[in-house]
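Below you'll find only one chain, the form predicted alone, shown as C-alpha cells.
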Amino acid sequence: MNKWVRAHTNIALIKYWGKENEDLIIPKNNSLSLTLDAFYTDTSVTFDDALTEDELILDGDKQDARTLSKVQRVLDEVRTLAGLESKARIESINHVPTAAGLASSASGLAALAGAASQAAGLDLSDQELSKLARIGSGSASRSIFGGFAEWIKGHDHDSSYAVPVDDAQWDIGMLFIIVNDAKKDVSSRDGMKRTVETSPFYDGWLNSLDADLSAMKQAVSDRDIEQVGQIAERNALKMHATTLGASPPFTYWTAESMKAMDAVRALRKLGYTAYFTMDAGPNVKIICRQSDLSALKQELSKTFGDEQLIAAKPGPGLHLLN
C-alpha cells in the first residue's frame, strides 16, 4: 500500500514571471515564497505493470491527457532515476480551488514529486525532490519547504532547485480575499509566455528584481513585517504592470480585486500592518501580522462574505501522511 504525501501551498512574495528556458522550466530570476499552512494537497503514486497508460484522478474524477501532461514530466523522470517502465495510477485530493491564482499546481506537483519518487523506492534529498517538483511546475520547486523559500533560477536542470530561507516561526501570516475561484481565462504558463515576447514593461520588471530580493531576504532576516509586506505589494504590483503592456494586452485584476486592494489600504489607515500581494488570477492575499488576523477578517467581513476570507499561517514542507 502506497503512503500519502502531503505538500501544502506557497505564495510568492518575490514573483517568478517568466522562463529562460520553457522546456526545463528554469526561470529568468530568482523568487522567493511563504508556504501556508491552509492549502494543501494529497497524492499517492502506484507503479503498477497492468496498466497500459499513465492515469491521473484528481478529486475523484479522471483527468484529461492535458491534465495529465503536466504530471507525466515528473513521472518519466522518476522513471528513468529507478529504471522503471511501468505506468502509473495517480490519486490526488487538492485542498485549493484549481488555477484561481491559489497556486494549485505548486502543491500538486511538488506532492506528486514525493510520492511518485517514495512509489518508486527512491530515496530523494529536498534539493532533488525541489528539482523534480520543479519539472512539473516551477512554483512546485519551493513548496518542498515550508517557511519562506527561494528558488534559485540556476541556468540548467542540476542548478534550478528551492532552497529554505527562514522558518517563519514568527509573528506573520496571510488573508486570502477570494474573490474568483473560477479557472481563469489566460492561464499562468500562456501569461507569462506573452508577457516576455511581447511586453515593453517586462526588462524593467526583470532589471528592478535583485535589489527587491536582497532587501526581502534582509527583511525577513530582521523579521520586520512592514518591510516584507511594503516590498511584497510593490513587486506585485510591478509584475502585473507588465501584463497591460503584452499584446494582446490583458490584465488578472477583476473590480472585485480593485475593491479588495482598496480594502486593504483601508486597513492601513486604521492603523494595521496589512499589504496585499496577488499571483496570476484575481484573489489578493494580505500579508499581515498573525496576531491581527481574526480582526483584519472581522473588519473585511463588513465588505466580503466569510466564505471569501480565509486565513493561513506558516505552513510546513512536504511530509508523508500516516
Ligand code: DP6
The other form holds:
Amino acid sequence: MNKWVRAHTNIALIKYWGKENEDLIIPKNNSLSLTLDAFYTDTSVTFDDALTEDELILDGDKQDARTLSKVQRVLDEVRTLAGLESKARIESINHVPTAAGLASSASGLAALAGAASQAAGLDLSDQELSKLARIGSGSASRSIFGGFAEWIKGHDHDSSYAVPVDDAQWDIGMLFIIVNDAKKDVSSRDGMKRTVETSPFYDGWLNSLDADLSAMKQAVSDRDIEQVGQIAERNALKMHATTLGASPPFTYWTAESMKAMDAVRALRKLGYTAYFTMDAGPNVKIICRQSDLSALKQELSKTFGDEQLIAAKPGPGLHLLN
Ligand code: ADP
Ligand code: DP6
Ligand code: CO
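Structure of the form predicted in complex with the ligand, please, following the form predicted alone?
The complete assembly is shown below, putting the previous chain first.
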C-alpha cells in the first residue's frame, strides 16, 4: 500500500517569470515565496510492472497526454535515480482549483516528487526533492518547504533548487479573492515563454529584480509586513506589465481583477496594511497581517461573496500523510 504525500501551494512575492533553460526549467531569476495552509495537493504513486503506460488520475479523471508529459519528467528522473523501469499510476487530489493561477502546478508537482520518490524507495534530501519538483514545474521547487522559500536560479540541474528562508511564524497571512477559478487560456509555461521571446519590457523586469529581491529578504528578516507588501505589489505589477508588451500581447487581468485591486487600495485608505499580488491568472491575493484576516474578510464581503474570500496562513512543507 503506497503512502499519500501532501504539498501545499506557494505564492511568490518575488516572481519567477521566464526560463533560461526550458528543458531543465532553469529560471532567469531567483524568486521568493510564501507556502500557504489553505490550498494543497495529495498524491500517491504506484510503480507496477503490469502497467503498459504511465497514467495520471487527477480528481478522479484520467488526464490527457499533455498533462501526463509534465509529470513524466519527474517520473523518468525517479526511475533513473532508483534504477526502475516499471510504469506508474499516479492518483492525485487537488484541494486547489487546477490551472486557475492559484499555483496548482506548485503543490501538484511537489506532491508528485515526494510521492514518486517515496514509492521508488528513494530517501531524498529536501534539496534533491526540490530539484525533482522543479523539473515538473518551476514553482514546485519552492513548495518542498514551509514558510518563506527562495528558489536559487543556479545554472544547471544540480545548482537550481529552493532553500528555506524563514519559517513565517509571525503575523503574516494572505487573503485570496477568487474572481474566477476556471482554467486559464494561457498557461504559465506558454505565457512566460512568449514574454521572454517577444516583450521589449522583459529586460526592464529583469534589471530591477536584484533590488526587489534583496529588499524583500531584508523586509522578511525584519518581519516588516508593510515593506513585504509594498515590494511584492510593485514586483507583481512589473511582471504583469511585461505581458502587455508581448507579441501577440496578453494579460491575465480581467475587469473583476481590477475591482479586487481597487478594493485592496480602499483597505489601505481605511488604515489596514494590505497589498496585492497576482500570478498567471485573474485571481488576487492580499498580503496582510494574519491578525487582520477576519476584519479584512468582513470588510471585503461588502463587495465580494463569502465563497470568493479565502483566508490563508503560512503552511508547512512537503509531508507524508498517515
Ligand atoms: P497554476 O496556476 O494552477 O499553477 P499552471 O498553468 O502553472 O497553472 O499549471 C497547471 C497544470 O499543472 C495543469 O494543467 C497540470 O498539467 C499540472 N497539474 C496541476 N495539478 C496537478 C496535480 N495534482 N498532479 C499533476 N499535475 C498537476
Ligand atoms: C506567475 O511554475 O507554473 O506563478 O515552470 O512552466 O511549470 P512552469 O511554470 P509555473 O510558473 C509560475 C509563474 C508565477 C510566478 C511564480 O510562482 O513565481
Ligand atoms: Co503553475
